[in-house]
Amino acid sequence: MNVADAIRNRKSTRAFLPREVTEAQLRELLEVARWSPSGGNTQPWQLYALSGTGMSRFQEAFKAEMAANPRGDRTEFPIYPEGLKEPYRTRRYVCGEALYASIGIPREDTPGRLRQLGRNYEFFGATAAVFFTIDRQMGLGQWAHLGMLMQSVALMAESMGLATCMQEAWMTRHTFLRRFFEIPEHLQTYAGIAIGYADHSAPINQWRTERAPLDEFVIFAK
């Protein structure tokens, strides 16, 4: 698979097959993704990976967490800014409506939407995952570099025949993540990426978001 195909094929997969992704596969994936760029080569991140017995132990621990703390935590910073303006608000709305429409959950079915949201914490059935943290000292530039690393992980997964879903939902479970992985306080927990084999027959995987046409967001100097 070439780079162009990997970029076009990557999408947020929300239904996975119960097929195992091994630690060896994660190591192969991350061995390549570690070559992602960062300003000054600071590499300001720390990653935590799950597969096999580690994933099983995580899921068991999270069941106990849900029983003790079903509502989760306040995020340490907003996932989206307050008063999201146009065109961003509409893009987000259209994305959400298409997702729920694909699985027949209408807007008024609040319990159904909450159940689907809860699937995030099951990695949508994926058998592997990676969590990303960054040193709290870092600023906006280094956060951009973390995003480059996450994209590299997703594209490398595509090249290996795997699918991914980037999951900011885990920001509401930062206390649990810190406790489970023993994440030191100087690291800011961020998103996870579910990694597995896509269930291409699942209705939720039958659609994808659109992208703005080039001339809408690129200005070519004359």
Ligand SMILES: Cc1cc2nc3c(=O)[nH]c(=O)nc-3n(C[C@H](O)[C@H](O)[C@H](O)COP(=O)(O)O)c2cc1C
Second form
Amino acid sequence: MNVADAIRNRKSTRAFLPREVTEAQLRELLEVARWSPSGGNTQPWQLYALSGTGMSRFQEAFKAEMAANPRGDRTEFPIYPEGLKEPYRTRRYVCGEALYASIGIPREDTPGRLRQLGRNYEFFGATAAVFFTIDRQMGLGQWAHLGMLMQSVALMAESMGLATCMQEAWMTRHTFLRRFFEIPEHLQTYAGIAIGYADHSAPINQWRTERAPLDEFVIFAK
Ligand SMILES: Cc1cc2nc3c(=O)[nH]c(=O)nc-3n(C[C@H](O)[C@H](O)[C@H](O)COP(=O)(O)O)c2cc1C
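Complement to the form predicted alone: the form predicted together with the ligand:
Next comes the full complex, and the chain you just saw is listed first.
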């Protein structure tokens, strides 16, 4: 698969088949993704990967977490800025509406929406995942570099016939993640990426987000 195809084909997959993704596959994927760039080659990240028995143990531990802490944690920083302005607010709204419309959940069905949100914490059925943390010393620049690594993981997964969903939803479970993986305090937990085999027949995988056309966000100086 060439890079253009990987970029265009990657999308957030929110229903996966129960087919196993092995640690060997994750290693193959991460062996390539680790070549992502970072300023000064700092590689300011630490990753935590789940598959096989690690995934089973995680899911078991998460059941206890849900019982003890059903509402989750307050995130360590806001997922979106407060009072998100236009055009971002509308873009976010349109994306959410399309997602819920694809599975027939109307706006007023709050329990239905919460149930779907809860699927994040099952990795939407994916059998593998990677969590991303970054040293707390790092600033905005290094956070951008972490994003490059995440995209590399997603694109490499794509090229291996795997599908992904990036998941900031895990930011509401940072105390659980810290306990489960024994993440040291100097690392800031961020998002996860669910990795698995897409269930192409699932209605939630039948839609795609749009993107702004070039002329809306690129100025070509003359
Ligand atoms: C860092 C990051 C975190 C995300 N977190 C979530 C999440 O927690 N749950 C979810 O369903 N989608 C999540 N998404 C998916 C976005 O909604 C999605 O990337 C966006 O709507 C564009 O759609 P596409 O990925 O299908 O191209 C996340 C995306 C990114 C880049």
